[in-house]
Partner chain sequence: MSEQSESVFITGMGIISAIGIGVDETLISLRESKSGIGKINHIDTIHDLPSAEVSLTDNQMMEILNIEAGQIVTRTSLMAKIAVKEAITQAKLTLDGKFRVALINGTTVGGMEKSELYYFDFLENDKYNEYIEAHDCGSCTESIADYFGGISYVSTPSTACSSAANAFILGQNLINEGVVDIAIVGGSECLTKFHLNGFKTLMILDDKVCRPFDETRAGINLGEAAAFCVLEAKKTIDKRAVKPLAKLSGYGNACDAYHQTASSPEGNGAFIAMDMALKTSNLQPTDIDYINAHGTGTPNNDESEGRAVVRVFGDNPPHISSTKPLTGHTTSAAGCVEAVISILSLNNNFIPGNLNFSQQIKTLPFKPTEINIETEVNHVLSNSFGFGGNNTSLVFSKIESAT
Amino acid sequence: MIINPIYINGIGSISIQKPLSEDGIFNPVSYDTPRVSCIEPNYRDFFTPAVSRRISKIIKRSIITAKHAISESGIEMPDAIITGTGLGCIEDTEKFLDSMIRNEEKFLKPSFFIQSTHNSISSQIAINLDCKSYNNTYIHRGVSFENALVDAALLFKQKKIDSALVTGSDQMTPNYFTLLKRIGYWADTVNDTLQFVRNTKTKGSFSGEGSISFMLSSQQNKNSYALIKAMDLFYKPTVPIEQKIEQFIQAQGLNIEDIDIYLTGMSGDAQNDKVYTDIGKNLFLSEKTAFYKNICGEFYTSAAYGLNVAASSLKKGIFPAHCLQDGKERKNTTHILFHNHFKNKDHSLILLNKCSN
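Chain structure, single chain, in the form predicted alone:
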């Protein structure tokens, strides 16, 4: 898909790493459990006690990351707010259903139902910012965030907006973790999450959660992280994926050799990772293959964290060693190809470039 150049001018991230900081990318914390929860910021710094009690964690996280991204960008108000989420406010959904069952459908609390809808996240961000512009939510499981990003790209291309706040947000509850565990989503044991993706090739990964917001603009500024030069989404490709990637790169006037980092959605699950390793063997040198889920875990919109890793690395000029297949730090990267797939059916490609000085 041909898009207008889009600059990432601000990022806000709350994940299983240090919140609202790039330390989680370059100096991450390691865990030894299959289920890892977010490191929460001090909510008292952002909400009054009354407001904090009324809204769920996922909404609080999303509002905080949205405000942080906007603050970094120097833009006062986005022209559009777009959110991708696989599960939405699942914690409130569970509370509502539990209350309905326990109380035999009597005396139900409407707040649980109101906040349980998927578009509550995007709506609450807009209400908190007092933003009355375009507002949309995408729920497409493992490619929810990418669809939100495509929506923003189309609005930029049509010159309907000059800026957009795009957020990927999901949470993992104990109940949902247990359900996914039964169908083999999670590994039985995890000794070191930082090494899990590189060293483990069995069934299942480890779960994470997070809210990651990006302030996008058609104009570069002094705070810009990276340039999104091109992106594409495709479903059940009828030609080899390697061919799709080559065509995608060549359409941007580049060759395979020009790609410095091939950033993948490898998670430690053998079936999931085989797609990426096969492409890496056929197209890219092993030292160019990278991953990010070892520092954020697996969740439906983890691609948002992958974009965060790519953009932050381009801005800093260093791609961290713990995210590279060969374990060696890479400097002076210019082009990063970010490839994500969900069940080898939905694929997304994003080409990011280092911003010009």
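All values reported here derive from a predicted model rather than from experimental measurement. Residue numbers count along the first chain shown, from 1. Between two forms, the rigid core is the largest collection of C-alphas that superpose within 1.5 Å. What changes on going to the form predicted in complex with the partner chain:
Here Thr178 does not count as shifted, since its C-alpha moves by less than 2 Å between these two forms after the core is aligned.
The Cα shift for Ser286 between these two forms, taken after rigid core superposition, is 2 angstroms or larger.
Write the structure block of the form predicted in complex with the partner chain for the protein whose form predicted alone appears above.
Just the single chain follows, nothing else.
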């Protein structure tokens, strides 16, 4: 799809790494378990008890990352608030569902229901900012975040907005972890999450969670992280994905050789990762293959963390060694091709450029 240049001018991230910091990208912590939860900020620093008591964790995280991204960008109020989330407010959904079944539809707490709808993340951010502009939510499995990003890109292209707050947010509860484990999402044992993706070709990955917000703008500023040059999203492509990637790159006046990093959604799951390794071989991108899920874990909107890694590394001028297949740090990267797929059915491509300042 043809888009106008979009600048990433602010990022806020809460994940299984240090909150609201780039430390997680350049000096990440490793874990030895297949279910890793977020490192939480001190919520009392951000919310009064009166406000705090009725917003669930995923919403708190998203409000904090949204505000962080906005303040980094220097923009006061976004022209659009768009969120992607695979499972939405699953914690409250489960609480309501559990007590509905257990108590046979009696004595149910309204607060759990109110917070169970997926759109309560975007709308709570809006309420918190008192932002009455365009507001939307996308809930499409492993490409929920990219769906939100496309929505923003279309509005930018039509000049309907000059800025957008786009967030990817998912939470993993113990129960949902159990459910997804039954259908093969998670590896049985994980010894070193940081090395998991590079070394493991097993069934399943390790589970993470996170809320990552981006303040996007049509204008570059001195804090800009990177530039989103192009993006595409497609379902069950009828031509080989390699061909789609070549067309995507060429449409930007570039060749495959110009790509410095092929950032992938590799997760350590053999079936998932084979899609990327095949492309790496066929398009001569193997040496440039990189990943990020070793830092953030697998969750439906982990692509938001991938975008964070790409943008932050372009700003810093260093792509960290622990995210590269060959384990060698790269400097002076200009073009990152970010490719994510979900079950080899949904594919997203994002081309990021270093900003020219």
